[in-house]
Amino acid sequence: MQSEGLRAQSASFAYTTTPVLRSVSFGLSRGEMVALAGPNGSGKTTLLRVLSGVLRPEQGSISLDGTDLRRISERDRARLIAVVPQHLEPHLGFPVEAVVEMGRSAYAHLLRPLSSVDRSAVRSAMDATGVSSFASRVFNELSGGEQQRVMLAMALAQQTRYLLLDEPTVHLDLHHQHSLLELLVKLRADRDIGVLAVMHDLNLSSLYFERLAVMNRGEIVADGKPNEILERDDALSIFGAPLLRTRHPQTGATQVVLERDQTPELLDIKP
C-alpha cells in the first residue's frame, strides 16, 4: 500500500527566503535500505530532518504508515523513527553506556530507573555496534569513529521502525565503514528496519544499498537501483567532477572513480 512507510508528499521547506526543499515526494518502506546522495547544499540533511519531524514542511505533508506525522507525539515518534546525526554535543561528558541509555527515553519513566527490558535493549544495541568494550569511557574522550558507533547504538536502543542516518561513514576508517554498513544490512534483515542514509560515497552506496536517490537544488532528480542511477550521465553530472565508471570485481556493482588530468604540467613531470 502507498500509505505504508515514511513518506514525504510534495514537501517544501525554506530556512529563510530561499527554498531548500522544493516539492519533494519520497518514500521509505520497512526493510528498505536507501542511500541519499547529492552535492553539498542540495537539501539532503534538511530532508532527513523533515522526515523525522524535527522540521515541519511549509507545504506538503509527511506521513508515517498513513498517519500525518503532526498527529504523532514527539515521544511516540521517537519509538518509530531514530535519527543518527553527524555530531552530538562534542563536550558531552557522560559515560558511553549512559549515552546509549538516552535512547530509551521514549520508553522509560523520567523518575524511575531503567527496567530490565530497557537494559536488555541497551546491552543489545551496544553489543551490535561493538561499543560494549568501552562502555565506561567518557563520550567526549572518544575518537570521531567511536562516537559515531555510540550514536548508532543510542538509536538502535530506541528499537524503532525507521533509522535515518546523516553521513554515518564520514568519520570512520575503512574497517569501521565496512563494519557499520554490514551491520546496517543485518539490522535491516533481522529487525525489518527501514534505513535511509545520507551518503557522499557513491561507491559505498552502490555496494550496500538497494536504492539510490540523488538530490540537487532541493529536488530529487533520480531515484532507483544504484547501478541504473550511476549509469546515467545526467545523474553523475550534478556532482561537478570528471568521473569514470567501472565495475566492482566481486559484485559487478557500478563504481565511479575520478578522472585525472595527466598533462605533464599538472603532474610536474619534466620531459
Second form
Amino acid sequence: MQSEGLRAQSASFAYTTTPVLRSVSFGLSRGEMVALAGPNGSGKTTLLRVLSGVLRPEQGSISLDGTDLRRISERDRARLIAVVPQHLEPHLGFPVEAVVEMGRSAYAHLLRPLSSVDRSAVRSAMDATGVSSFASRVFNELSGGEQQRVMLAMALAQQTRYLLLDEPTVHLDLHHQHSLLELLVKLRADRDIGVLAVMHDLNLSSLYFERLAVMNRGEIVADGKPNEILERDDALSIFGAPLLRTRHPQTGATQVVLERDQTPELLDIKP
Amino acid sequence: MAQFNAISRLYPAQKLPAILRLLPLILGLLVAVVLATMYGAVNVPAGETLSVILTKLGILHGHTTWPAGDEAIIWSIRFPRVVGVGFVGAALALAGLLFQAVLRNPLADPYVIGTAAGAQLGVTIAILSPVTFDVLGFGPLQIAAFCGALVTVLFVYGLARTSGRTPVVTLLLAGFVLSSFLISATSFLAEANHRLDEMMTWTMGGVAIESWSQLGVGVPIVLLGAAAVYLMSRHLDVILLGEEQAAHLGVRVERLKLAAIVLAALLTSIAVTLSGIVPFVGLVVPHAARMIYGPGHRMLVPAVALGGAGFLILTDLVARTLLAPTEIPLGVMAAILGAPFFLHLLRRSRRDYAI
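Please supply the coordinates for the form predicted together with its partner chain, as a counterpart to the form predicted alone shown previously.
Everything in the complex follows now, all chains and molecules, and the chain you saw is the first one.
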C-alpha cells in the first residue's frame, strides 16, 4: 500500500536561497533497511531531518503511515520515529543511564518516576547496544564510539517503528561497526523496524543493506539494490573519485575500492 | 526517582531519598532565617526570636513574655526583610538555572545577560513617571520591571543566536554591551531628574523591603514560578542534549524555551523590584548545586531555590552587620562572598565543567 511507511512527497527545502532538497520523493517501509549515500553536501542529512519532522519541507509533504507528519504531535512523533544524531552537545554531564532514560521522554509523566515498562525498555536498549557495562560513567567523558552507542541506546529506548541514523558507523572501530550493523539487521527482523541510515561507506552499505539510495545535489539519483547500483557507472561517478569494483569474498556483494592515480609500477613500495 | 539511580552512583553521597539529600539545605535555610532575624542594630536572643516568629505564624500559642519593642523589630521590620531577601535569592537562582539550561550556556545568569539591567531601567522609568497605583505591592514598578527584563532577554537572545545555537562569546558580548548601555541609560535618566544618588544605591543592590505589604504579590509569584520550573524539570534535562535531539525525543522546544525565558524574566523582575541588582546568585548557586547534586533538574530545582534563599539571607545579614550602622549594598556583599565560594567549589570539583 502506497500510504504505508515514512514517505516524502516532492519535498523541497532550502536553508538559505540555495535549494538543498529538490522535490525529493522517497519512502521507507517498516522492516526495510535502507542506506542513504552521496557526496558531502548532497542533502542526505537534510532529507533525514525533513523525514524526522524537525524540519518542515517548504514544498511537498511528509507522511507517516498515511498521516501527514504535521498533524502528529511532537510527543506521538517521538514514539514513532527515533533519530540517532552524529553527535550531541559536547558538555553533557549526565551519566549514560540517565541519557538513555531520556529516550523515554515521550512516554514519561512530567513528575512521576519512570514506570516499570519504561525501565525495562531502557534496560533492554542498554543491553542490546552493550552500554550497560559503563552505565554510570559520564557521557562527556566517553570516547566518540561509546557516545555513538549511547545515542543508539537512547533511540532504541524510544521503541519506534522507524529508526533514522546519521552516519552511525563513523566513530566506531571494526568490532563495533560489525555489532552495530548486525544489531540493526536483527532489529529490523525482530521488531519490524524501518531503518534508514546515512552511510559514507559504500561497502558496508552493500554488505548489510537491502536498498541503497544515492543523492546528488538535492536529488535522489539512484535507488535500488546496492549490487545493481554499484554496478552503474553513472551512480559511482557522482562520488567524484576513481573507483574499482570487486566482490565480497563471502557474500559476493559488490564492493568498491579507490583507484590510485599513479601507474602500478610507481606504486610499488618495495625497497 | 528512577533517573536519580544513575546519578546516585556518580555522586556517591547521594544514595538517600531526595528529601533527605535536601535536608542540610532545609536546615541551613532555617538556621539562616533565625540568625538573620536575631542580629541587627539590636540583638534579640534566639529563643525569643523563634517564639515571636512561631507565635505570629500561629504555630505556637502562649503568653507574650517579650517586650513589645522586640516584637515590632522582629515581626514588622526584620522578618519581612529576611523573608523578602530569601525569595529574592530563590528567584535569582531559579532564573539563573533556567537561563543556563535553555541557552545551554554555563555563563548565563540574569545579571550577565542583561535581564536585571533591563528590569532596572523599567523600574527607573516607572519611578520617574507620574503614574502610580499599588495593589499589595503590585503596581507600575512591577509591570515596568517585567517588561524591561523580558524585552532585554529576547533582544540579547535574538542578537546572539546564529543558526540554531547561542555561542557563549556572542551571548556574553551582547549581554555585556546591552547591560552597560541599560545601566548607563538608567543613570542618565536618574541624573537628568536629579535622583542619581538614590538610584546608585539601588543599582548595587539596596534592599527596599520595609513591610509585609511589599511582599504580597512577589512571594506568591516566586512560589508559583518555582512550581512551574519544577514541572519543566524533565524537559530541562532533555534540552541539554541539544534542541534538535530534544525535538526528536518529543519535547516542544520552542514552547519550552519561550516559557523558560518568560518565567526567568518574571522571577528576575520580582527580585529587582525588591532589592535592585544583585549579581552572582544566579550564577554561583546553580553551579554549586550541580557540583553537589549532579545535572538532573528534579533535584536541582528545589536545591537551587533553598540554596539561593539561604545564601542571600546570610549575605544580607553580613551586609547589615559587618560595618553597622552602615549598610553595605547587598549586591556588593553577594559578589564578595560569592566569588571565593565559587572558586573553592570549582577547585574541589574533580570533573570538567559540564552542564
